[in-house]
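Just one chain is shown here, as structure tokens, and it is the form predicted alone.
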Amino acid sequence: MADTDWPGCGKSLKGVILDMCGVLYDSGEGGGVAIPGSIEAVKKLKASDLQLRFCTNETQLNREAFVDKLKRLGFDISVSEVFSPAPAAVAVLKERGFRPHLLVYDGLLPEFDSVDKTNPNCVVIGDAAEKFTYQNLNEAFRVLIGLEKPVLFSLGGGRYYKEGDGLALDVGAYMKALEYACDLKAEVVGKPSPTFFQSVLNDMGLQAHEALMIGDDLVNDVGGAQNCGMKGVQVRTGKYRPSDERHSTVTADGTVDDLAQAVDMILKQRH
């Protein structure tokens, strides 16, 4: 059941963020699998007169390849509409002159073929999989450690999420590895950065009190939105755990089902 006191926002929302995996699919084996009922609620919500944007820390492909893996499975989404953060820390990296030590999954490469990587002054990491081997998080802490004022990107801060056999560690759990072995403070490009939820409400052109979130992760989804402004609301699927709704610092405004029921909530405030 839905909690039933939350979506009498519904009326004056203008825009609609979802998170992906958990939300949308549970990742796995041949791409994941499609929640049920999520593929007719992101029609439903673009049917409607809502503005729809996916907030993503999706770190194992690239835009246009998560992009197509999700089309497989039978979802209406286009590349623009999508923000990740590896396009985000691209930007950042060329700004502020940075040169990155890697240690992302392959597949998510080619987003930084256009950044200068010789003789690194940081590191980025994503969700790298099995390629957190010691070895690996061995070199990201040479480079950082050699250097006089070292600088730790992460892309999202996630403690874990859903795959199709069970929980499996995110990149978060390495983040604070190399925080810990560096005595520094990585900066977190994506969700729960402040900057990231930002980025997708100027793309919206809306004020934070006209959106909304959904997403299973209690404090990256739901505690990011809301402090940005937003109400956040949370799924009970993905990484889902009952204890989310007794957590000690975050409250989300709901607690639904799935993304269907969510999106039926709203819709019907509306009319």
Second form
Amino acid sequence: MADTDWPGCGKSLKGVILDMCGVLYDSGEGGGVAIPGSIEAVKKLKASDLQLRFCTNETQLNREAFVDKLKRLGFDISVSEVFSPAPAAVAVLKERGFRPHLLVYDGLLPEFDSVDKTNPNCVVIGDAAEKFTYQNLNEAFRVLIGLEKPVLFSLGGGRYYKEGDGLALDVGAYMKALEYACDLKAEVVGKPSPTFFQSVLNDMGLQAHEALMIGDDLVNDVGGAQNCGMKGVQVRTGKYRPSDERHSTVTADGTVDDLAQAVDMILKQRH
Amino acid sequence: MAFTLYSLIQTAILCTNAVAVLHEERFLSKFGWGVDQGVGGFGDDPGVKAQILTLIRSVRTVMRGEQVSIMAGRRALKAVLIDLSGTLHIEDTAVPGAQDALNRLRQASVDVKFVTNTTKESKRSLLERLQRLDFHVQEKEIFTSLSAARSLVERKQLRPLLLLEDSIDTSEPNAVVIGLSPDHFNYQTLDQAFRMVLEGAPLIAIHKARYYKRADGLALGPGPFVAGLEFAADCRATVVGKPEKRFFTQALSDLGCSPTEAVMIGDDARDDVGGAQNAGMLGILVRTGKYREGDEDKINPPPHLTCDSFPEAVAHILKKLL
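Switch over from the form predicted alone to the form predicted in complex with the partner chain, please.
Okay, now the whole complex, with that chain kicking things off.
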């Protein structure tokens, strides 16, 4: 059993998937601040023989801008290694012939440039932050309630995230609000949807049991990964709360102080 | 075959029932066993046939007597609860014919109460609007979920963060009270409410209406925002307004009548009609205000009646329920 449990499983791993906000950096004033030890940890992973991908539900910025922000913080990272909901959503919209009414942050709009937005037949909601005004939510609600078959796509389903020195409501709360108002169930694109995790695994060419997910969100990062057959480890940074370690449905394979500790534990197994 | 006591009793009950359901016109009369056939005058000695006929009629009378007393519990209508926004009026326009219908209802000697989940206006301003629209209403006849919320807050001695219109600033709030308040439903105030609830502050919802009808179309009610906070903070709100049973029983409490003696008229299938029926009342759904095609199929049991508007509902009550 030792080899398949954490941290023993570190020996047989072929790939690692990292959540970004709350693991690499924390959101806040001036674009955010890197979490101590994370920059080094990423360097160590890249130097090893493990495959590495980044998985985020970040929807306030498009990928290019987002990666630029992280590079400025000191991270060695490129766009092709980053998986976020917006491109996945664009693919789904085009595939299934949906024209969206968008309720997303301005910074994310460029991701949807190639999508037909006339005469909307669905609503796409992302982390719109201060664009979550009653007016905008009402507009999205009216589009949905006016459709014969209302469809709501949510870029991620997180309940909250760490911002500054407190917690802030994430897109999941607003998704629930619209679900309740229209009596429908949203389709989540992004964590914790299994399709999303699978697309990352496909890109790495790996099976689920060969990969490990490290995140700060017990339900969406760890739970979502475990649901796909991956191992999931929670870090005590970001939105972590002590009550997570006594959660009623999700038990992390391991809980570590931060990314630096997680990476050290993995690499030690591989010597 | 042994005849147990039970099977004898069973047989007796079945026979009595069979006698009770013998139909006068369709069956008995055809065989010359009807009420007015073959029974002699008062002085005569009753023959066997007459005695049997008397027995049949007695059984039927007794059985029907029980039926009547069961129906009477429902038929003795003492009170009518009427929703305001969407049923009697939509913003500043009265529903056509509603004023006359209300007057007719009052003449029928039933108690009338106006119940509303609205938290944007005080009783006084609700009253003024109704009077401007020519409705004859008294302030004491209006019952709002805001009153229900206030009594809960006072009873538990809470200091509320009020997401309500015209909120009174309370320092160091330790509870979140949410009503319909578009001005407060923005991400800053919601984040503040969320952080408080996460720390353990009770979440009190005046009501959880999904949406309501405004002059310019449908608009989100407080329900979606309460649902969002419940999801994010993993908690359940205490709801004091419709469709909570407590709201309806409180509304009827000073009229001295039980829910089975009352009927509710409203435009919201789930909150008005569903809630009232759940409390033991009859519910009438009107097709005005926020009503949308097919709403009557969304609750179980379905509304006692679905009709076009308040005047039709009153006509039904006057004709069938009194």
